[in-house]
Structure formats: structure tokens, C-alpha cells
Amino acid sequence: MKNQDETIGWSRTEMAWRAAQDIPDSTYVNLGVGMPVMVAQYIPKDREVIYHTENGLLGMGPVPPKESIDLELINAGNEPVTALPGSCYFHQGDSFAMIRGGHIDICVLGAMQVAENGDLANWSTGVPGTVPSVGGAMDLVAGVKRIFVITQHCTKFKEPKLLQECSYPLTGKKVVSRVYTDLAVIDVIDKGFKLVELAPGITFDYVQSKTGATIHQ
């Protein structure tokens, strides 16, 4: 699946692979629902990553074969998972104590908007009548050491998701460290967005034209 232009940039699979390369060995990681879950498939084989899900499991494994699904063993997105050897279960309150206590190293989340100062909006558009979806995101962005965002660079209406300021209700202020899109990898630094890497075939000018804030090289 390609971006809005359908012919250029990273696919969703390639975005997940690229994000996975930046997750260090021996880290505790929480993955949001949707595209972030794909990141686990592409962690280099020589790295040990321990996955946490806020509904109460540390040591989460991959999705099981259909014949082995246990409907009582799910992640926070109600998707079936497995438990790896050495994994442990605990109360959801203890799970959030891990998050709020700063014991999770990295969280990968989706986003509706990211501001150049690191503000994140990913739970509601604020439109009356729409169904918001907070989940554990507000706790995660407040308690996890580093927040990675993985998202398409623009909406399906070709509007930028990377902006000077978020117009949607915020999930957290100044929380995002790095953004992975179909066009580029971009860090959030003190002076705003900074380009880390361009997707193959993408120029800096093209990325800048699709971004609602200045990108520094």
C-alpha cells in the first residue's frame, strides 16, 4: 500500500520495518494498535525486545495461528497474541503503574497530527458526534521515555499531518521524539522538525511541500 500519490515513498510494511531498525536491544516496548503493531515483525533477529501491553501482559508474543487462538489472551487492541516463555500477567492497575513510573523505554503510536514542538493529537478530531478513542495513549505519552509516531505524511484528503500547531485535541504536549512517515523519518528537536532520512525517490522539497511546518536539514 503506497501513500496518497500511490507511486512513491515507503509502503506501510516498509514504514514498520524502518521504525523497527531504531528500537535498541534489551528495551521494553509498547506498540499502539494498527500500523504500530506491525513494527514487532521487523525487529532484527539479534535484538531482544520485551513487549508490554497496557491490559496486563509483559512478554507478549506474535499473533498465533487461527487454530491456537485463545480469546482470553489479547493485546490492548483486542487482537489475539501469544505469551512468550518468561512472560507475566498482572492487574491493569499495575500495568499503568509501569507506564506512569517510567519503566517502558519506547512506545510506538499512530497519529492524526504532530506539531513541530512535539505535541501529539491521536485520539479525537473534536468533531461533535464522532467517537473518540483515548485508550492508554495519554498515560503512555506522559510516562514512556521515548515516543515514536508512525503515520502517513498526509491525510486521505492530502492535508499535512505534521504542522506548526495541532488543531485537534491533544493527547500530550511536547512528547514526540521521532516521526516515521511514508515520505521521511523526522526528528522533533528544540527548533522544530529535523530531517533524518528521506524515503527512496523522495526529495527534500517534496517533503517540505507536504508538511505544514518548516523542516530543518
The other form holds:
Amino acid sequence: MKNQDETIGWSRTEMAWRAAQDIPDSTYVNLGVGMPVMVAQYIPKDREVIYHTENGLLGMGPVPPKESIDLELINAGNEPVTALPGSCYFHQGDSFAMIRGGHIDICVLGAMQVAENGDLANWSTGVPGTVPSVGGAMDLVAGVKRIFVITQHCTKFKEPKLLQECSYPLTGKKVVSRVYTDLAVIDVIDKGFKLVELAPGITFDYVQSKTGATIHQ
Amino acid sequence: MKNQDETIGWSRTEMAWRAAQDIPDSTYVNLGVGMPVMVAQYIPKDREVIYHTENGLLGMGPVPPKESIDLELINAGNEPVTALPGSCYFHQGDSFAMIRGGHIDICVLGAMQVAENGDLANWSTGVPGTVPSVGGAMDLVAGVKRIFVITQHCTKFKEPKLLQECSYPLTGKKVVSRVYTDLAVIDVIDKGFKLVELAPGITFDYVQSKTGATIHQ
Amino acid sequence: MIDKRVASLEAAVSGIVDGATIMIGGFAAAGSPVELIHALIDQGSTNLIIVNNNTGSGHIGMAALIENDRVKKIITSYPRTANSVVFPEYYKDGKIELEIVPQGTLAERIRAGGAGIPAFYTPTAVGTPLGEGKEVRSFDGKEYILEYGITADFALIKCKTSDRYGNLLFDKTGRNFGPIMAMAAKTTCAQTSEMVELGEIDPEHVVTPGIFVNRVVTVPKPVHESVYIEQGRVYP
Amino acid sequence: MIDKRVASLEAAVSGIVDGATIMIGGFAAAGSPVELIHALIDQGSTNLIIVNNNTGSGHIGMAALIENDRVKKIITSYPRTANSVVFPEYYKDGKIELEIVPQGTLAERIRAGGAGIPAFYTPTAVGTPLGEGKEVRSFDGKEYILEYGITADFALIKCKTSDRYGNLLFDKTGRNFGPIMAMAAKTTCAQTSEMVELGEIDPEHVVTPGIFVNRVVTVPKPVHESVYIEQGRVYP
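Got the form predicted alone; any chance of the form predicted in complex with its partner chain too?
Entire complex below, previous chain first.
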């Protein structure tokens, strides 16, 4: 079997596409910085999804062409965006009331580590001296109804990111519902990780070998 | 000396006028139902005061003529009012954030009883079987910077309303700054009641005789 | 497609079960969703716990809900309003439970419920009968009491303008409890005077974002409580 | 007469003393009151405690405030932004204190400070390093931590439109922390792009009521942080 570096399994866009298939129609969704943002491009056309960005916009649209960038209209990743018809602006108190109050249906986030009990670490490696920056990540995982993680199955040093326990500082305890990796889609259920789907050409044993905890079939 | 029923001292309008003289320019003021509302009519013309009504309007204006009454534009006393230029509407969470957060400068309220330590009772006689109704009174006294009380000096049964201790259920503890009655203006200071001003023709001894606690001169 | 519009008042209140907690907007008659309340009476659910700032006037709207024996308990700040003839009788006869809450504490409890805050400390009611039995705690030498967030199964509110996403604009002081109740209920049902196309409401002007709203029914000419009262109307 | 207008940026920031706590609006560069921050640098006060969601970019605005050695401590959710070159150096060298707070907890603490709520419970950060050492309490079987309201001596915020009462409208996602910081500061100073007559702002559209605002200075064409950064500008 080929090495992960040789792009077996799903590519980044395929991962985003796969996650997008699980976003139901008529939902409110918050997408984290990086790969999560790509998910929006692959939502099936017959579904209407409203995007929340925690800096204060509901109804966020795609990045505008350069000539129509408005510097006061950005997303939580500090990128220029647009506001679609039916959108609205609000302040940070209200924005996090939406999050903490359980009004957002799905949040898709990146991860450094996910534990089999759903613990998530995605904000800090805990290395002394680095500047810790949390942003809205802890609020999102504490408040949004379902947390999807989208991440490479292993780190660039080929270490598993899906583990029995996170070694990095936690973002939240028992918060992750489902993980989309380049190798598989995996749910977090009461007894641990459970396989939902394998990427084309990937075997269960291979996924298990790249995972730091048992995957239930 | 004449009996209180024979209208010695200040009339109701004079009491309202007297209180109005103590409302400084450029203040945010909340006026309770009844006599307190009358205060607005007597603010010196060179002062600009913005009225807050806790049901959700800042910049409240006077009662409109009948033909221009809008049933969705009322004050906290359920009376039709107007909205002046520069006014704004807000919801109850924000309205009481203004109150509780100490953003309102002065509130003028009626009273059943005021104690010499500033305790106020103005929402319930505590008689069993009556329907208790508090509205925003407890929030106002807990949050507004200065609480003025405007009230007849005695009840209609000629019992003193200014007392050593309130016998009725409290609205708030140590909240009243100043009291305007038909007989006098009285401050609440650390050691108790203190005379500020006597109504025309009223003696200190007379006021003291109608008061259930010592008035300091 | 995200479409919060429902075709009828009946559809707006469907699914409310006996014993449900229902927040109902309005301060006195302003903002009171009279048509939705009447639809709730028609719908028939009972043993309701109602959160409303008042108890209604005359024999219509909120008062009619009580008079039709649907309300087990009311959480309110000011039950003793003008023309409140039904509630005092029910209260005197022990036919309704009353939880009296200072208006600002009621508002903050609703807002907290909607914002995922289970409890908070407030200076309101400290040292009064409404603070009795509550946890007291000092911060910076001043006393506060602990109050709890409230949530509800349904909210019935009245607004002026909506789009199909459920973005809402309100009408003057009729706004009152609408926006915070919308946040605090699992299912928020709004009656609106007008329904506009997406994009017609300026995103800077939206008062209640559609995320807090589940059903919107258009009632083009809502009748104000006071009009029914003048007519001596009794519902149903 | 109620008139919150001040004639200059200098007047807007006058009276800020050494050691003051100052809330500064903005999320990344959107809504950042660059001109007011520069006026604060000119004004000279030091040992400041700053509440800001980020730590600034390049060598202007928020970053320049740090680089001019005015900031003793910063309370923030996300210090590690793009082009944040000043803060990391100061942090590494132990020249600035950092209190890191989840963004929603930061927002709620500010809102609580402005609303007279001394403390509240939140689910955010439970079981994480940012929840460590904090009081934990269960409500309905779920754990929450106690967080405290924050107030400030001054708030510096940026808006789009104001009238002389200080009623404010904001510009898109530049709104972010402005409205809640305005509530939480003793003296709130807003820079506005335009000043309009009383009554020109629809009372239904006001975002920040003037009661939360003390001083408004008109900066007709505010310069966006990114423009200064492209120019390689260093303040002063």
C-alpha cells in the first residue's frame, strides 16, 4: 500500500466534498478557518445552508472578486467575504449567544487531536513560549449542536491524530460527533470511534494502523 | 396650623416642580407611574433631559393628542407616549442592562414607606390575598445611580411614610437619595434623614411631628 | 430551502403539548400576539406554564387563555394591570400558580436561557421578599442573588416585518420581550404584519436574526387588545 | 444640552490616566478605531490594561500602542493574528502580561459588566486549561465555570454614523465588540465617519443607544489598518 504522502485516500477537496454531503438542508453552520471553509463549496445545490461567522454575520457568502472587497466585511479567519440576501449583522454578545445557546446546528473545525471519547485539541500544542490563541473555538465546541472535525488522519510527522486520549491542551471535552479524514469517516459513539465509511482504495486495517485507538466496525 | 387635608405645603404640581429643579441638564431619567411622570413637565427649559421608559424606549416624549395615538407606543405605565428626535427602541434585555448597569442617572418613584437608612417600600402592602406586582421597581432601585422619591408626607390615614424602618415588604435596601413631599425636601444621609428645604409656611417642628424618625437639621 | 413561513395560525401553534412552557411576548397590550394566543386557545393544549410580563386584560388574548383554563402557572412581573379581571379571580381561588419575578430579572433570565447561560448573579431584589431563599453572594463587597436562565418549549411573539428566513423587525415599544423570548424557546412562532422578500430587510437593521425563529405566520391586520376590550369581546 | 460631540481626537481621549483599563473595539482590523488608538499614543498614558480581541498587526494601531510601551497587560482571545509582529516579541521578553479568554466568554464578560451582572456561569472552557482554577458548578447535570463581568475606565470604538446624542450605527462586521464595550466603560469614546442631525437615524435602527456613549469625534475618512501596513507605516 502506498504511503500517505503519495496521496492515497481522499484529497483535501474530496474530504471537504465528503463532509459537505452530511450538512442537511436548512441548517445553520459555522465553518472554521482552513479546510473547514472549503466545505461550503460542495454543499449539494438543492440544499440551502446559512453560514454563521462568529465575528458577527449570519448569511455569509463567498469571497468577493478583488475589486469589490470591503475591508469591514470579513469572516472569523480575517478573509474578505460577502453578505447574501437575508443576512444580518450583530455584535459579539449576540453572536456568541447564538453559539453558546445551541442555535447553530453544525460546526466544522480542524483538529490537532481527537480522542475516542470526543475530546478535541485544536488550539494549542502546549509548547511553552508559544503565544496561546483560542478565539471562538472553545465556545463553538461547548455550544454548537454537532461538531464535525475535518483533518488529515495523521500529522505531517505521520503520528496519529485520533487517539485514546489527547496529549495537547483540550479545546473541549466530549464534543466531537464525527471526523472526516483523508482515509475515512469516523463517528464518535459511546464506546469510542466507529467506522462510517472508508475512502476509495483504503482498507479498514490500514485506517486502524494509522489510528491511536480502537476503531469499531 | 392647618390640617394636611386642607392643602398646606406644596400641592402635587408644586412637588413635581420642586423635584424637577433637581434634575440636572444632560441626564438620563426614568420616571415612575403617577406623580413622578408629572416631573417632566417642570424641567427648566434650558435643560435637556432624556427619558427612559423601561418597556423599551429612550427619548420618550409627552402624551400625544388623541388622534395621533399609536397603540404600540406606550410607556411603562401603559399610557400612550411619543418618541422624540434622537430616540431609540430596544428590547427588555437591553433596557434593563441600562438600568442594572448603572447607566440611568436618576429615577423618580412613588413610595409607600421610606426608612431613614434609605430602604424603600413601594410595591406591596404585604396584605395576604392581594396580587403582588413588582414590575421594574426592584431593578430600578438596584441599578439607577440616584433614586428620588416623590410622595405625600403621610398616608391618607395620616400615618407617617418616613420611618425608622419600613413595615411593608421592601423594594430595595438603602436605595433612596432624596424625598420630595408636600411638606419638605429631605435627604437620606449616613446618619438618617436630613432636612434640605421646607415648603412655604411649614415649620421644621411640624414636619418632624409628621415623620416617624428623627430629621436632622 | 430555508422557509419559516407557515400558512395559518393553526400551523403556527401546532405541536404544543399539554404541560408545555410557553413564552408570550408583549408588555401590557403592546407587542401582544393576540391572534397567536387565540390560535393557542383553539389548539386546545392545557396545563401550560406561561412566561409573560402581565396577565392580560378583559376576556381576550392572555386573559382568555387563563379564562379557558389552560394555564397552570404564570411567571410574570406585573399581574395587576388595568382591566385585569380574570387573573385576580383565578389567583384568589387558587386556580393558578404565580411566580413573581422583577421585570429586569425576568428579562435577564430569558436572555440567559437563550444565550446558554444557566445562572447569573444580580443585585435586583437583594434584601426583599423576592430575594428570600435565594443564594446570596458578595462581589467587591456588594451583595447579589443567584438567578437561573429560563428556556421554553415555544415562544409566541408579534412583529411587524419578516422575510422567509425569519429575520424580524418590530414595531416601536411592541418590541419589548419579543427578541429575547425568540432566543430562549425551542420553537419560536412569530406573527408578522408583513412578509417581504429576502434582501428587502437591510442586514444592519435586523433586530431578531432568523436563526432564533422557527415559524412565521402573516397576520396582515392584527387587532389590538384594546379594540377587543372596547367591543367587550370574550374569546372564543 | 446633550451633546456628545468633541472637536478633536485629542479631546476624545483626554483624561485617560496611567494604569487605566481601556476596551478597544475591533475584530482583527474590522472596526478597529485606528485614529483613536493613535490619539491615545499621542496622549501619553501608560501602564494600561487593554481589552481587545487581538493584539494588532504591523506597527500601527493596537500593535503601535504595545510597541510604544504603553500596555502593561492585555486581555484577549486571539493574540496570534497574521502580521502580529510586535506582541509576540513583547510576550516572549516578558514585557507584557497576557490574559487569554475564549472569545465568547470575553464577549459575555464585557456584556455582563455593562449590564450590571457581576458574574455568570458558562459551559465554555470546562475541562480545558482555560477553565483550570475556576469555580465549577453543575446545573441540570452539566458542568459550568464561573466567569466575572469586566468593566473599563474607557472604551475606544469605531462606528459609521452618529448623532449628537451618541446613537450609533456600525459598518458590517466592524460592529463586533463596539456595542458591548460601549456598555461596559465609564467613558465611551466613539469615532464616527459621519455625524447626522437628531432624528435622521430611525429609532428602530439604532444599534448602540446614546446612553452608552460619552464622546463622539468625527473622522470622515478613517484609514484602514491594512492600508498603513501596505505602506509599512510605523506609528508615530
